[in-house]
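Shown next as C-alpha cells: one chain only, the form predicted alone.
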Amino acid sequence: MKNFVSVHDVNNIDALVQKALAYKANPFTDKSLGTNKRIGCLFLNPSMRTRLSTQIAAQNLGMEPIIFNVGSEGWMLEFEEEAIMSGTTVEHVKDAAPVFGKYFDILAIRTFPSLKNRDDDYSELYIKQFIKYAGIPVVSLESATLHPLQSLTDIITIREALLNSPSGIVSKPKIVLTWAPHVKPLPQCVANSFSQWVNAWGKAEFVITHPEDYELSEEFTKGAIITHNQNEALKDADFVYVKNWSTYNDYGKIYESDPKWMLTNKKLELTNNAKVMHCLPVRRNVELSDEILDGPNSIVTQEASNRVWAAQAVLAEILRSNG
C-alpha cells in the first residue's frame, strides 16, 4: 500500500479487516514495525477521534506521532498552482510539503471541503498536492469528499457484529445509509465514503435512502439501491447506518431539516432487529433519539474504538511496503 486517500488504495478490503480485528485481540504484536519512525499529522480542520486513534495505532506499531494544526499553529498553505502569493496564504505546498517528506516517514492530512464551490472541493486539490510533493505515503484522515479510516472502520464493525451474532453470519446482511436531519449544512464525506466501501466490499444489500434532492455523487452510490422511502428502505435491515450531508447538486445547502427522518426505536421495529451505526459526533435528538443512542441496538461506541484498529491495519501494511 503506497497511500491511503481511498478504497481504491486496498488490494483486498476483508484481509485488511482482518488484520484489524487481529490488532484489536492483540495490539503489540508488531510493537517493533515502526521503530525509528515518525508519522507526522496535518491537521488543517478540528478532530477526536480521528486524531486520537491514529496516535495510538501509531504507538501500538512503536512509531512516534506528531500532530500540527496547521491552521492554528503554523502559516497559512496556498495549493493552486502559480499563484500569485499576495493575499492571506504564507507558504505554498510545494515548499512545505517536500520539508516534511524529510521530517517524516508517514505523512497523515485531515482536511474538509469549502461546501461553497463543488469543483474546487472534488477535485480534492489539497490531499493530492501533499501526494506531489512529500514524497513519503499519504494517509487521509478525512478529505474534501472521503473519510476512507472511517469508512474501514464501519465495516470492520459490521463484520465484527455478524461474527459475533447469535445466530452466525448472516451470508448478504441488508445495510441501510439513512440521511439525518442536522441544524447546520455537513459535507458528504462520510456518506460518499461509505457508500463507496460497502458497494466495492460487495458482500451487502445496500440501501440508501434520504428526502429528495439529497442525492449523492452516482461515482460513489452506483450499485445501491436508492429510495426516499425510509420505511421501506427500513423493512428488514441488518444494519441502519445514520449520518446527515448537505445538498451534493445544489451543493452545500439544507432543504429541510424534518425531524421525521430521526431514527427512533419505532422506526427500528420495521428492521431485522438491526444495529445502529453513526461515526461521531452526533447531534443527540436532532439526528439520532436518546432512546436509540442509550439502547441495545447501538453500536457506536464499538464502532469508534474500532477507529484504532483501523488506522493501525493502514499503518502497519504501508510500514511493511514502503519498507
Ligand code: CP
Given for the second form:
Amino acid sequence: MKNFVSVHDVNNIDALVQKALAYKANPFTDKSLGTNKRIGCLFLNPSMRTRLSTQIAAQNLGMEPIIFNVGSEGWMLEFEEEAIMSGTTVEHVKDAAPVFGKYFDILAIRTFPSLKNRDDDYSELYIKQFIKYAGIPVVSLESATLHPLQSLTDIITIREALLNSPSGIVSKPKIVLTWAPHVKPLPQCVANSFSQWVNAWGKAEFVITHPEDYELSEEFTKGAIITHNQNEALKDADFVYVKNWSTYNDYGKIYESDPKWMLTNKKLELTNNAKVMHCLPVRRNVELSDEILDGPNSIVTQEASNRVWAAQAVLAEILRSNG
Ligand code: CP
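Having looked at the form predicted alone, could you now put up the form predicted together with the named molecule?
After this comes the whole thing, all chains and molecules, with the earlier chain placed first.
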C-alpha cells in the first residue's frame, strides 16, 4: 500500500479487517515495526477521534506521531498551481509538502470540503497536491469527499458484531445507510465513503434511504438499492448506519430537516433488532435520539474505539510496503 485515500488503495478488504481485529486482540505485536519512524498528522480542520486514534495506532507500532494543526496554527496554504499569491495564502503546498516529506516517513492529512463549489471539492485537489509534492506515503484523515479510515472501521465493526452475534453469523447482512436531520450542511464524505466500502466489500445487501433531493454521487452508491421510503428500507435491517449529509446535486444545501427522519425505537422495531452505527460526533435528539444512543442497539462507542485498530492496520501495511 503506497497511500491510503480511498478503498481503491486496498487489495483485500477482508485481510485488512482481520489484521485490524488481530491488533485489537494483541495491540503490541508489531511494537517495533515503526521504530525510528515519524508520522506527521496535519489537521486543516477539527477532530477528536481521528486525531487520538491515529496517534495511539502509531505509538502501538513504535512510531512517533507529531500533530500539526495547520488550520489554526500554521501558515495558510495555497493549493492552486500557478497561483499569484497576493491574497491571504502565505505558503504554497509545493514548498511546504516537500518539507513535510523530509521531516516525516508518513504524512496524514485532514482537509474538509468548502461545500461551495462541487467541482473543486470533488477534484480532491488538496490531498492530491500533498501526494504529488510530499514524496512520502499519504493517509487521508478525511478529505473533501471521503473518510476511508472511518469506513474501514465501520466494516471492522460490522464484521466484529457478526462474529459476536448470539444468533450466529448472518451470511449476508442487510445494511441500511439512512439520512438524518441536522442543523447545518455537512459534507457527503462519510456517506460517500461508507457506500464505496460496503459496495467494494460486497458481502451485504446494501440499502440507502434519504429524502428526495439528497442523492449522493453514483460514483460511490452504484450497486446499492436507493429508496426515499425510510420505513421500507429499515425492514429486516441488521445494521442501520445513521448520518446526515448536505445535497450533492444543488451542492452543499440543506432543504429538509424534518424530524421524522430521526431514528427512534419505534422505527427500530421494523428491523432485525439492528445494531445502530454513527461515526460521531452526533447531535443528540436532532440526528439520533437519546433512546437509541443510550439503548442496547447502539454500537457507536465500540465503533469509535475500533478507529485505533483500523489506523494501526493501515499504518502497518504502509510501513511494510515502503520499508
Ligand atoms: N468520526 C470522526 O472522524 O471523528 P472526529 O471528527 O472527531 O475525528
